[in-house]
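Coming up is one lone chain in C-alpha cells, specifically the form predicted on its own.
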Amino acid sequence: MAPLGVAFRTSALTAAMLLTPLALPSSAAAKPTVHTVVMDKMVFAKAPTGVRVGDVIVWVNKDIFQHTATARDRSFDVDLAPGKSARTVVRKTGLVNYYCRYHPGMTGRMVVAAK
C-alpha cells in the first residue's frame, strides 16, 4: 500500500489533469467559414454577416449576364460567366465595398472582422 502522501499527490494530479482544458491546435479552432453571395436579376444578394479574415466567399452568378465581384480596394476581382461560381479568401479587415465592372449599379458591401 502506498503512503498516504503519495496517494494524495497522485489523486490531486489526476484531478488537475481532468480539470485542465485541452489545448486544440489553432488550425482546428480557426476553420474558415464559407459565405455565399448570389448575383441574380442584376443585383448582389444581401452581403453575409460575421465575415472574418480567412473566411471564404463563394460568388454565384445565377443571372443570364456576365458579372464580376470587384472590390473597390482591389482585394479581390472575380469574373463570372452566367451559371458559374468562384471562391475568394478574405484577406483584410474593415469595410469592403464591391461592385460589378460590367454593371456599375450592382453594388454591395461587407464588414470583415479580425480572426
Given for the second form:
Amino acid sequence: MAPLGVAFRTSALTAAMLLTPLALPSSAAAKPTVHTVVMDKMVFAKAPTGVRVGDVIVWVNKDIFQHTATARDRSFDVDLAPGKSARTVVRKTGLVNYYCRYHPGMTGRMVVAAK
Amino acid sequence: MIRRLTLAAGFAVALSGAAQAQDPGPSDPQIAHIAYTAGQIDIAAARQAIAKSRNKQVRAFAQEMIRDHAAVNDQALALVKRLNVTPEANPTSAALEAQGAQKLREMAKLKGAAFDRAYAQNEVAYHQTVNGALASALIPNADNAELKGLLQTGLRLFQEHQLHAEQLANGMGKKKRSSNNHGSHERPMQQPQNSGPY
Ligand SMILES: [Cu+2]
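Take the protein just shown as the form predicted on its own and give its structure as the form predicted in complex with its partner chain.
The next block holds the full complex; its first chain is the one shown before.
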C-alpha cells in the first residue's frame, strides 16, 4: 500500500496547498498529517515533531485567556478567544518560530521538513 | 518618574507589612481580596487609557489588560464562591485601592503622547510590583491549593503583561520615524478601534 499511499498523499497535499486552510478535503484516503498544538496556562504545549510541508497545524486555545499563534515571519497569525481553535497549513521548510502577540513570553518553534 | 516609584514603594511596603516573618501572613480570604483588587486596579487604569488615548497600540494593550484581568478575576470569584469564602478587605488591599485611585487622578491630568508614555511606564512598574508581591507574599501564604494555583496563573499573567508593557514602553521611547522590528506590539490583525471619527 506504500506506493499508492504516497501517490494519494502527494495529490492531497497539492490540493491542500491550493486551498485555503479551512477548506481541506476530509475524506481523502491519505491526508496530510494533522498536528495539534494546545495553548493552556500561558504556554504553548510541546511543539509537534515530524512536521512536513503540507501538514496541518491545529491551534487549540484551552486557556482562560485569549492568545495568538503568530509566526515570527508572519507566515501565519491566528487570534483565538478562549476555547477556540484554528488550522494553518505548513507551507515551507525550515525552522518556524512562533509566539503570542499578547503574551510575548509565550513562544514555540518547530522544524518543517520537505514533503 | 517619582510617582511611579511612589506607587511601587507603597505597594511593596503594604505587602511586606502583611508578610512579616513572625506574623502568620495574610489569610486566604485576605489574599483573595488583594489579588482581586490588584486586577481591578489594572482594569480601571486600562479603562482610563481607552477613554483618553488615541494611540492604537496603547488602546489594544489596554483592551488586553481588561480582557485578561477580567478572565482571571472571574475565575477568582467562581473559586471563592465554590469554596464558600468571602474575600476580606484588609490594609494591603485598602492601600492598593488608595494608590490606584491616586494614580488615576494623576493620569487624568495628562493627555496625548505624555499620557501614553506614562501609562506604558506605569504598567511596567505596576506589573513588576504585583509580580513581586505574588511571588514573595501571596503565593507562599496561600493555604488552599486551588487558590494557590490561581495565584500562580495570575503570576504568569502579570509576568507576560510586564513583558508586553516593556515592549510598549520601549516602542514609545523611540521617535516615530524609527522603524522598530519588535513585532510583538505591532498588531496588524487587531480589529480597528471604533473610537474616533476617521
Ligand atoms: Cu497569549
